[in-house]
Amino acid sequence: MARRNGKARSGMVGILDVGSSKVCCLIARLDGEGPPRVIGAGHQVSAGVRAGVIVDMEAAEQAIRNAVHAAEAMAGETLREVVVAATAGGPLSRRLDVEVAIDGQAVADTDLRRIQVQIAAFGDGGAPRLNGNGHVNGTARPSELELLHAIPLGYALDGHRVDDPRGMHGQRLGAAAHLVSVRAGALRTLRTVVESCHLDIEQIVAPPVAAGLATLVEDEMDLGATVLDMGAGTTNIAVFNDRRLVYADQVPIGGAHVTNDVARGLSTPLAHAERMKTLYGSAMPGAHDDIDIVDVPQVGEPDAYAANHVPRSLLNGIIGPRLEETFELVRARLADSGAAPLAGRRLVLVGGASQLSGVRELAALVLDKQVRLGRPLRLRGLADALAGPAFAVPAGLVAYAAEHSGDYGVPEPLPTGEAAGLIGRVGSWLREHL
C-alpha cells in the first residue's frame, strides 16, 4: 500500500500513462532508501485515444497490453496492479471554503463535524463547473464528477490561519480545500479498459499532480511555479504554491494540432508533417528562414520528385501562431481563475510538444515568466530515452506512489456505513487531516 500518515512504502510499483500519442508503463523498485529505481519500461504508440479520452476501447486495450508486456519482460516481473494517470475529461479544479460559528468556545470534534456538514451541503447543491474561459458555468451533478484529490489549503480561526484548530478558542472556524475532479463517465471507461487488461487500479492521479512532483525543485514548490504539460492532444496547467497544488486546468490544444495545421497548410501527409515539424520547425522565426528550403512531399504523390520546395519561414509561419494561441489561452485561464498571483515567476515546460525549437522562448514572451524545460528528477535507472520532458507524467506517477502523502492523496476509503460518494469522501479527508 502507499504511504499513509507518514508510513513509508517498499516493494514494487507499476504505473500506466495512457496518453493521446503514447502509452507508457514503468515498473519501479522501492527500497525505502533513495529515489525509486526503474527496473522495467515499455511504451507504445497510442491508439484509440483522442484529446486524452478513450474513443476506441479495443485499440486502447491493445496498446496498453503491448506497453505492459514490454515493461514486464524487461523487469522480469508480472504486474497485478498499477497507478494510473487520469487523462480522461479534466481536470476540473475547485476551491472550497466553509465556515462555522463557535461563539468563543474551544474548537471540538463536534465543530469539525459541522464543517463536514457544510461540505455535504455544497455537494448536494452541485459543484461549480468551469467553462472554456475558466468561469463558473452552471452546476455539475456529483454523479458527473469523480473526486481524485482533496488537497488541504489550511484552516482559519477568526481569519487567522492555523495548522490544527482543536482546543483553540475563537468566534468562527473556517476550512479550505482544493478539489480536483474529472468526468466520471470518461474515467469509468478508462477503468474498464485497464481492468480488461487484467490489471487492478491501485490509485488514480491527475496528470498535473504527477508532472509537478516529477519536475519541480523544492524552492519552486514553495515560492510558486506553473507547470505546463504540453501533450499531443491537450495542454495541462498546474500551479503549485506553498508545496501544494492550488490550481489545475486543461487547454484542448496539443502538439497533434500543430502537426495537423502543418499537414493541411502544406498539403502533406501527417507522418511527413510530424517529421518536418520536429526536424525543421520552430515556434520563433529565425534569421535564415527565408533562405532555408524545406522539401514537402505532397499528399497522394508517390514520386519524391513531386515534392514542393518551400522556405522554412512558411513552415514556421504555421507552427508559431498555433503555439502562441496555446500560451495565450493558458494566460487567460490563469487570469480568469485568480491563480495568476500564486503562479510565481517560474514556468516549467514538460510533455513532448515542449521540446520543439523556440517553444521555451515563445512561452517566456507570451506568459512573461522565467522558463525552463522540466525533466524527471526523482528516479534512478531511467534510460536516457525516457529521461526527457515527454516522460514527466510517468515519472511523477512513480514518485507519487513512492511518496504518497495526504497533501496530494486521494481521500481514504470510507468506513462501513459511512456516506458514499463525493460528500462522504471529503468528510473522511477532513477527519484525516485535522
Ligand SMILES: Nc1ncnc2c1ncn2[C@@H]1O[C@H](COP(=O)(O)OP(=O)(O)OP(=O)(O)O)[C@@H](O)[C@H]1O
Second form
Amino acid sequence: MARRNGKARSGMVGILDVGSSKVCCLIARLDGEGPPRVIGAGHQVSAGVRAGVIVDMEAAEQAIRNAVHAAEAMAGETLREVVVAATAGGPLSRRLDVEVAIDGQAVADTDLRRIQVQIAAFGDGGAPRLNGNGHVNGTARPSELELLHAIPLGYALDGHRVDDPRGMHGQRLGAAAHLVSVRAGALRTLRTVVESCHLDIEQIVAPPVAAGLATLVEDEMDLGATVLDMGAGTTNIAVFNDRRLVYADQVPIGGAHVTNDVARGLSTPLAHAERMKTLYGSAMPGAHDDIDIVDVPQVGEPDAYAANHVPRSLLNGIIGPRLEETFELVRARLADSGAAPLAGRRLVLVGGASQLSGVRELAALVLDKQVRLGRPLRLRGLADALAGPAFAVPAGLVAYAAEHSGDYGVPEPLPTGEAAGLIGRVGSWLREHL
Ligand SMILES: Nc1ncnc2c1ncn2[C@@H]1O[C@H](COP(=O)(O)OP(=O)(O)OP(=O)(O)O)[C@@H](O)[C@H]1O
Ligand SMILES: [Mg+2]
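In place of the form predicted alone, the structure of the form predicted together with this ligand is requested.
What follows is the entire complex, opening with the chain shown before.
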C-alpha cells in the first residue's frame, strides 16, 4: 500500500478502536489546513473483547458493525478502509541496534536502506525485550509476534551520534530502533473480524502510540513524558522522549477490575457497582468518608429498601488498593525496563478510568510525577461526549492516519540481496547518547 512518509495527506480517514468496554469508529476529513475534522462518530458498548483481545468473534463483529454504521450515517459517507488500534496481547517493546560497514565512504541513501533492511529482518525476533508484559513475554516465540512499529531512534557514525548521516564519512554506520510488536494470533483474529465487516485495514497502530499523539503537547514529547491510558480491561503505558515513543507496555488491570472488586466486596450487581464507583468512589480517602453513607442495592434484591447502607470509606477502601496496585505495577515496569530515566517528570492520564476522582493524586503519590489529566487535542469537530479522556486513542488514530504514519511505520522490506553487509548488532550506544 502506498503511504507517504510523514507528510500530511488530504481526503477522508476512518479509524476503529475496539476496546474492552467500547468500540469507537470515527470518520474525519483532512483538508491539509489545521487539524482533522470529525464528520462522523459511532461508539457502542463493546462485546466479545476481554483485556483488549477478541474472545468472541461474532459479538465483536456485531459491535464493530454498529459503531461503523453509526459513524457512516452521521458522515453520509461509506468507509472502505480503516486505521485500527490493536492491543492484541501487547504491546511488546524491544530495542534493536544494527550496524553496517561504510568503509570510509560517504553515507548514501542506499546505506540507510541497508539499515532499514536489517531492522525489518530482525523485526520479528532477536531484539532484546524491554518490557515484562505477561501476555507476550516469557511465552511467545518470535514467530508468534507481529511487528507493528519500527520507530527510528537515531544514527551513529563510528559510535558518535549524528542527526542525519548522509554525506558524512566513516567506517561503521549504526542505527537504533524501537520495535513494538503484538501477539500475531490475536492480531490475525482482529484482522479477520474487521475484514468480515467489509473494511480493509489501512494500518494497524499500537494504542500507546495513539494515546501519546492525541494528548501530549510539544514540550512533553520533547522533554520526556509518560502517558497512561486507563481503560476498562487494560492500562497502557507509553513513554515519549525526543519526540519518539521509546517504550510501550501494558498492565492487564483496568476500570472493569475496580468495578468487579466493588461488586464482589459489597455484594451488589455489576451495574450498581459501576454507578457507585463513578458517582461516589474515589481513589483517595476523604475526610468525611466514615460519616458519608451510601446505599448499596444487594444482589438478588429488587427492593430498594433492602439496600445496605455503608460508609463511603468501605467503598473507597475497595477502590484505592486496586488503583494503587495498578500504579505500583506501572512503576515496576518502568524501573525494570530501564525506561524510567527517559520517562520525564510529567505523567498524563487518559482513558475512561482516569475520570475517577482522586486518581490524579494517587498517581502522583505512587509514581512521584507531575500528573495532569489528558484529553484529545489536535482534532476539530469532536462533540463534547467524544472530547473526554476515554477518546484519546480514537483521536490519536486520526492524528496518526493524518500525518504521522511515516515516523512510526514498519520499514518496507527490500529484496534480500540488498540485505548483505550486516556486521551485527552493536552495543547500546544510544542509551548513552539519549
Ligand atoms: N466517571 C468515571 N469515573 C470512574 N471510572 C469511569 C468513569 N467513566 C468511565 N469509567 C471507567 O472507564 C472504563 C472504560 O474506559 P475506556 O472507554 O477507556 O475503556 P476501553 O478503551 O473500552 O478499554 P481498554 O482500552 O481497556 O480495552 C470503565 O471501566 C469505566 O468504569
Ligand atoms: Mg482503550
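For clarity, a rigid core is taken as the largest C-alpha set superposing within 1.5 Å between two forms. Numbering follows the first chain given and starts at 1. The structure displayed is predicted, hence computed values, not measured ones.
With a cut-off of 2 Å and the rigid core superposed, D164 has a Cα displacement that reaches or exceeds the cut-off between these two forms. L173 is among the residues whose C-alpha shifts by 2 Å or more between these two forms once the rigid core is aligned.
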